[in-house]
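Listed next as structure tokens is one chain, alone, in the form predicted on its own.
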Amino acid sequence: MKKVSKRIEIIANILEAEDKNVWDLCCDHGQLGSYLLENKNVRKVFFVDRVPKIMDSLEKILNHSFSKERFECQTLDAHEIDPTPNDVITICGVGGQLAISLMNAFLKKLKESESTYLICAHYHMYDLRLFLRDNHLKLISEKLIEDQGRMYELLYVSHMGSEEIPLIGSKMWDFSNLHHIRYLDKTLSHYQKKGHQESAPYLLYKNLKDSLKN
């Protein structure tokens, strides 16, 4: 298997997926699920994408490396998957609003099960965190990842945890890291350009920025 990105490697290594089913949603080239099959003791990986060409190509590649009992490729809309309680569901490489839509569908099926969700979305992270918190999910861990000049917030959540999900992150920040400071500044600039200086997220991020000056 060819080398994966730093982002994929960090996502895979944060998962507590030993002897569990893992869903790799909107999987594109299936790098996350393939890495898990190769490096982790997962029970089975379900690769899901709605594009038949992607699934056909991926299945041929996987057949050369892994037993068919260890993976399954499903060509369908990710909203339609049928996970079981205690599965690990990964939602990576999509926008925050789509992540919210997917989570809304899964929570209706699984209720407050022992399933865990690992989400690494683009944009709208405040809205996503608020949605997760409003639906009583708890934080297992979070991480801010820099990969090839882009920043990604990684959220690992479950109903079984005990820590409330922070709306702008808490443990993920490392302000000795210049990438983290730039990400905070870029986020503040986004709300300013939108004219949202009175919004709750802007004020929270600004308070965080101001605290660095003290």
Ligand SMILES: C[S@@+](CC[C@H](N)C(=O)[O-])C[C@H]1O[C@@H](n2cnc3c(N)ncnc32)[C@H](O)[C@@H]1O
Given for the second form:
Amino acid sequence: MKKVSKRIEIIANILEAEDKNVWDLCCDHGQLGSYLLENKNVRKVFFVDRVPKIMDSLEKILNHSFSKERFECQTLDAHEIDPTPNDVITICGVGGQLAISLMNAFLKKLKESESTYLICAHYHMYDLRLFLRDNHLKLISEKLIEDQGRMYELLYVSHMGSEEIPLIGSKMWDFSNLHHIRYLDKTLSHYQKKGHQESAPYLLYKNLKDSLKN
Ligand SMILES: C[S@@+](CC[C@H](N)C(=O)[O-])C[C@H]1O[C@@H](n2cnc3c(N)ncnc32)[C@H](O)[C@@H]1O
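Return one more block: the form predicted together with the ligand, after the form predicted on its own shown previously.
Full complex below, order starting with the chain above.
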């Protein structure tokens, strides 16, 4: 199997070793699901992408590497999947708005089940966190990943925990790491450029930044 990116490796390794079904949604080359099949104790991976060409070539590659019982390829819009209430659902490498829309669809089907969700989206992370919190999801863990100069927030959540989802992140920050400081500055300047200095997210990020000066 080809070496995967640092981001994929960190996402995969946040999962507890579990004998569960995992959904690799919007999977593209299927790097996350393939890594899990190879390195983690997962029962079966369902790979989903809406582009037929992507799924055809992925299925050929998977057929060479894994037995047929361990994976299934589904060419469809990820909103249409039919998971069972104990599955692990991963949504990675997509925008925050799509992640919200997908979670909205799954929560209608699964309600407050034992499913766990691993989400590593870009942009609109505050909106995504707020949506998850409003829907009573709890934090299992969170990480801020740096990979080749780009930053990614990773959220591992479920309805089973007790820790409230922090709206701008909490344990993920490590301010001895320059990448984290730059990410906070970049997020603040994003809200400033949009003229959103009175908005709740801006004020929360600003508070966090100010607390570093003390
Ligand atoms: C940038 S890739 C992300 C690949 C991988 N998940 C990762 O983290 O590297 C985004 C993929 O999402 C797929 N996609 C976008 N919207 C989708 C949807 N509604 N349903 C299924 N696949 C979708 C695209 O076809 C594309 O292959």
